[in-house]
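Consider the single chain below, provided in structure tokens and representing the form predicted alone.
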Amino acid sequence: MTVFERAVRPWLFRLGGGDAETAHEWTLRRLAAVSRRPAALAALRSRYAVAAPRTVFGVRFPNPVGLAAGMDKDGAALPAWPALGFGFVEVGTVTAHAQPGNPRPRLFRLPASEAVVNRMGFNNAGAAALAARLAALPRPLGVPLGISLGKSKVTPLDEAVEDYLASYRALSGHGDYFAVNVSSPNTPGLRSLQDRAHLDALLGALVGEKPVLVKIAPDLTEAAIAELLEVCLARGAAGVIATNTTLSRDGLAGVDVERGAQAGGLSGRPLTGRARDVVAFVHRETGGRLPIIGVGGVLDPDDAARMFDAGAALVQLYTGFIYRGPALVRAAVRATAGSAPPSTAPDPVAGR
């Protein structure tokens, strides 16, 4: 057990009475603090950062191990993310219009069962205050950067794709990727936007220059991924992220059931074994043609290995994070630094 596991977390779960967001909102206080110290940044790197690099559509990445959306959705705290040894940072989910998401309390854990449920409800300051934000960043973040975009509650479903354009236009010169998030569950409508002719048109007017990524949901079902990886290799998506948070509540422990039973997606151990299979599936259908970034339930190295042996090219880690601290980051690099990236054939579909 790692320092961070014997007195951080336990004081942290602590914080706000208990309540997950208060302890969220004061860890990226302190990080954003210590974004703007160099010498601190400096210290947690010789602490925590590995090299093991590769190249994935197109860009390159100090090792393959990053933090997935939700953690830092407005860029509050960027320097401090490569210091604790993530190789990316995906900032978001952004919308076009500020939002303030859903009302709280809406982020639970269930500490049982190593797990989260949250209904956050894509709360963010804005793409404009996001771009700002990124344009004054003091100096190269040093990782990639990816940007997860999502649509504004307020916008109607036939309107997403102005709405997710006018995020994209904003933020375009400052990612290093974009991921599209029509996977969240706690937008209503939201998942409608993964059918062929929603997403058709989606990516129809998003890739460009830079890659594009799509974020698919862990409770489809196998034709439905089939069906929505057509799409994605039809309009020369750069990827696809697998997976975002569940609606499915098997695997929680029996004193989580009932906390684990309000609305919300799920996310953490009992998501683990989904999630690869997801991603399994996505690399067979794709014959690798597709990169996957593996995401859901890596709680341990093993977790993260496992990942890139069912076919991720790189991994987020979340919830992992939450539970395990910046040791598991160092962790998941070293155990997967040895594995070769899944081979992305060139696509004669999608001429990529």
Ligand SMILES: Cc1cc2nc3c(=O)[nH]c(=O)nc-3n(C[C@H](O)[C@H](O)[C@H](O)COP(=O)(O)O)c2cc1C
Second form
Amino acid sequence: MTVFERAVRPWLFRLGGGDAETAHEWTLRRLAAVSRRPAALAALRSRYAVAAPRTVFGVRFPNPVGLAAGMDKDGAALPAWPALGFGFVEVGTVTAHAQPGNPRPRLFRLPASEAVVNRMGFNNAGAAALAARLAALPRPLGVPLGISLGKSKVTPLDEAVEDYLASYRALSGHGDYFAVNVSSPNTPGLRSLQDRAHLDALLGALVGEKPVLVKIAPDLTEAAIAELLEVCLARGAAGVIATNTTLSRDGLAGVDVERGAQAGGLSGRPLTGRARDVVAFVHRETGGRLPIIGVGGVLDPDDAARMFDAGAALVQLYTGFIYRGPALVRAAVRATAGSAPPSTAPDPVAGR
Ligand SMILES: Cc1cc2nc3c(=O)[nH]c(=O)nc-3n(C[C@H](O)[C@H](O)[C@H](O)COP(=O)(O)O)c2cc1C
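Could I see the form predicted together with the ligand next, after the form predicted alone?
Expanding to the full complex; the earlier chain stays at the top.
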């Protein structure tokens, strides 16, 4: 057991009478404070940062284990994440309009299942506020920055393209890649943007000079994923992020069934197998032509290694970080350091 699991986690899980979002806010505040102290960042870096560089969709990553979207939606603690060992950071999901998200409580831990249910609903300060914060960062982050874009709740679905575009325009100078989030279960109708016609219009508008990746739901059928991949390839998407949280409640421990019935998306251990299966399907279906960021239920180094075996070029963590802390990031990087990045295109020389 690590110090985090023995001492820090029990303390964090008791904060706010056990309210998960209180612990989340406390952690972000602490990491934001650390982010302003170079000596503290250097101490963390020397403990956690491990190099295992690779280049994916034209971007160089110092290591392939990233922070998933939703943890630091507004980029409040950006310098802390690379110091904790992450090889890239995805901020957001951000929307064109600032919005409060759903009423609290909206985040629930299910410890016996190593899982979380959330229905945050894209609470964020808006694309303009994020752009201002990124512009004011004192020094380069040192790792690639992904920016996840979503639809504002007040914007009707048939105006979604303009809404995503407004965020993209505000932020295009700041991200190394952009994630199009069309898979959160917590914004009504959002997932219908994964359909062929909607996605085609969205990617037609967004794909440009920066890499654009599409984040997909684990609840899609293989036929729906195959259709979505056709659109991604035709429109020049740089890759796929698989997966977002699930509406399924399979795999919960008995004690968590009641709490797990809360509305929202489930993440963590119950998602491990399904997320990996989706990664494997995408890899197979595209013949490795679309780089994949594998995410969902990576809770130990073996899970990370198996994501890469399934075809992921990069992985991300969220729930695993809640349960295992920063030691998981370092261990996941080490577990995958030896793995060769999967082929993403036919080798032009070997093909001759
Ligand atoms: C509290 C919470 C908030 C999240 N917010 C977002 C979000 O804003 N955008 C997004 O694309 N994914 C969001 N996610 C999904 C994660 O990025 C990730 O895809 C999912 O949790 C599966 O990974 P995990 O099992 O490692 O947590 C959120 C997840 C959690 C637990």
